[in-house]
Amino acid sequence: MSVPDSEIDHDLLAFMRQALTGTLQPKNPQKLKTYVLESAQYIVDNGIDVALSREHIVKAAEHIYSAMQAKQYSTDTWSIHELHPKAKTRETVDFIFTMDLLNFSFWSEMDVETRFAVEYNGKRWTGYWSLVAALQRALDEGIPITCPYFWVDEQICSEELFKHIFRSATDEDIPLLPERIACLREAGQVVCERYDGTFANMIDEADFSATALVVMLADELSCFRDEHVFEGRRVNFYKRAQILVADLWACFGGESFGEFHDIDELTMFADYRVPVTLTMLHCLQFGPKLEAHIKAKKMIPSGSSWECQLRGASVWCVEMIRREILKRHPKVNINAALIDFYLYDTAKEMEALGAEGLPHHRTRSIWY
């Protein structure tokens, strides 16, 4: 008995033909969204403790544009940093993956002489650079710290060995060491089971889409799932997932393992350093209670209303700066990731000079 044409599911038939003939195309990863920017806009629209100054954003945009042009700030700047890897190999991919799995919470209440620090190549490194120095030092010592198979072998890669790898030149230990070990163990298990032991295969599966890779990282690894609730709605920040993709893009100069066709979809990386620079530029303004709390260096819980507002406002502020620069200079090649790198470097320069204004907010978490 024949089936009336009106009852035939032609879409299903087409799908089956494609599957049988091998012409079925995978879902386009470019259509995925991180919803970080939408989350930031929602937070700014509904928050009452952090505000953006449109007047100062316009001024800051021109200042940042001029400064970046004068410094010829680009992805090349990333590799100029002394400790960042210079080779553009698969091993470098593993290094960056390891680095950004552990890239969180380096602030200290100690002064520069007594805070956690790593001795490497005759220098003492603190903050983020202490992490990079520790990884480079471990590799020099023959420890395969960037190998996922190594992380999951708890007999060889023991807690004692981790303590050795991240040993300090001072009496202060690296913050959140158990959480860092947990991040490596979890990531190692996923990468070894699903991606043949190398993060490069995950990049391939994302089809070199920055957005797809961020979403995959957040979906498959809980330590990248930087999601919270603000005013009854889930908000995403994905700081470390986004900076991982941006570091690959910068290290490889937008080519090879860093050839992400939608890199401009990334937002800034919501942390505790960039807001300091945005505050000094008067782009971010805080309510009296929040400002007093930050000045007193009191803790702000991770995922709290204040913390979500600080992070969300920073993301939206950098987006406004980016749009303002492109409005005035439409031919310039700039995105939120590059602006973030510049603002972070500026914050570190100001810190070294002792010229910071408002201190950074105190939140201890694995998210940044």
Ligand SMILES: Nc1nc2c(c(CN[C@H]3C=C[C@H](O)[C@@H]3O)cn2[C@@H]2O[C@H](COP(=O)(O)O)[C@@H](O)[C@H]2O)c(=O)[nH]1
Second form
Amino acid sequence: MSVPDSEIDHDLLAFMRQALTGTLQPKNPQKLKTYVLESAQYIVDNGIDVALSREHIVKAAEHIYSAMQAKQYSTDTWSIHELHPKAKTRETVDFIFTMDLLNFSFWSEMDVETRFAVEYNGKRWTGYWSLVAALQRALDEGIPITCPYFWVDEQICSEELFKHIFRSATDEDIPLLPERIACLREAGQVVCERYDGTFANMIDEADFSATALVVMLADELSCFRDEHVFEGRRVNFYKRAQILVADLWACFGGESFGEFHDIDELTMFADYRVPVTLTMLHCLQFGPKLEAHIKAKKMIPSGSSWECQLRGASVWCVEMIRREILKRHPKVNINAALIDFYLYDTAKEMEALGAEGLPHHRTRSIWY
Ligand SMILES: Nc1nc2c(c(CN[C@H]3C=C[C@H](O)[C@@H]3O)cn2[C@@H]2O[C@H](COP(=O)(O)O)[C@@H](O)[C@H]2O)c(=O)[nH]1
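With the form predicted on its own in hand, show me what the form predicted in complex with the named molecule looks like.
Shown next: the complete complex, the earlier chain at its head.
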């Protein structure tokens, strides 16, 4: 006697078939990989314009380790920054999500007096800090800029309002405002439709896995899908997805919304600021044509071979530094994310002191 199709539970059948054939996939596969480190190694093995200096990496590792120890550099440092949120709440989760949706491309051709700047707390903030200041200012003004339901309502959350939120203290506007608006609109739609309007539910879905959360962000939100092609192969950087997870981890001190059992799997966040520090430490060395191009402050197209080499070599370089540190100090609690945070903060300190290194490379994109 055949059973009518309408009465067959196809999901149960599929589950039983997978169980019998040993192909059952866990709901949240914990062992998801981002393939960022593999991408970086492939780029270093196949690129010819950026070299790593092992001798300088070994020296830099000891220097970075000692400096981080001396500064007692840890996840606590994250919250010490004046503009970073301090409360360990869901509101802070929403703030960090908003911040890292927009955390890209603040560099300017203008000088320090005329570049895009945000006035907040009686100071002028530029670069990454201009973003954080603009978000804090909007919240102080009663604008729910960290709410996904707000992002999808184009009547209330209009382009005019975005221009107000990111208004500059100078004549230069924030770069890529339309692209930033598109990031929030897309994220708002996905989070409202699939995660009940809060990013905290996406964190829950990742089930304490940093790599799973990075992969989910890249899979479900095109604005985090920082993937390119180098020498015929796909390479992943996932810079903003990774720094989003690292910001949660650092802000919450590895607990609550910041608890990830595989946080050490994150790599350095391939941006335009940290490579400057790596070159000043002579860990990264550029071929003459690329170096002349960067010195001349010429644009480097997003996704180009040079750009992939700059980003991939930076990721691999920090991984080498991390391994050197752990070789000499096996018990120290240091990972690529913390080394990266330290290198970024150091780059900003050196910039403030007027330390003249090579200029940062100039690529305009939403990826970093
Ligand atoms: N690799 C890496 N890239 C980072 C950061 C941060 C800020 N992170 C804070 C959180 C913890 C740390 O202690 C920092 O205080 C911003 N960026 C990137 O830099 C660029 C902005 O540069 P500038 O225009 O000079 O402000 C832009 O692409 C932005 O995405 C980082 O930490 N690592």
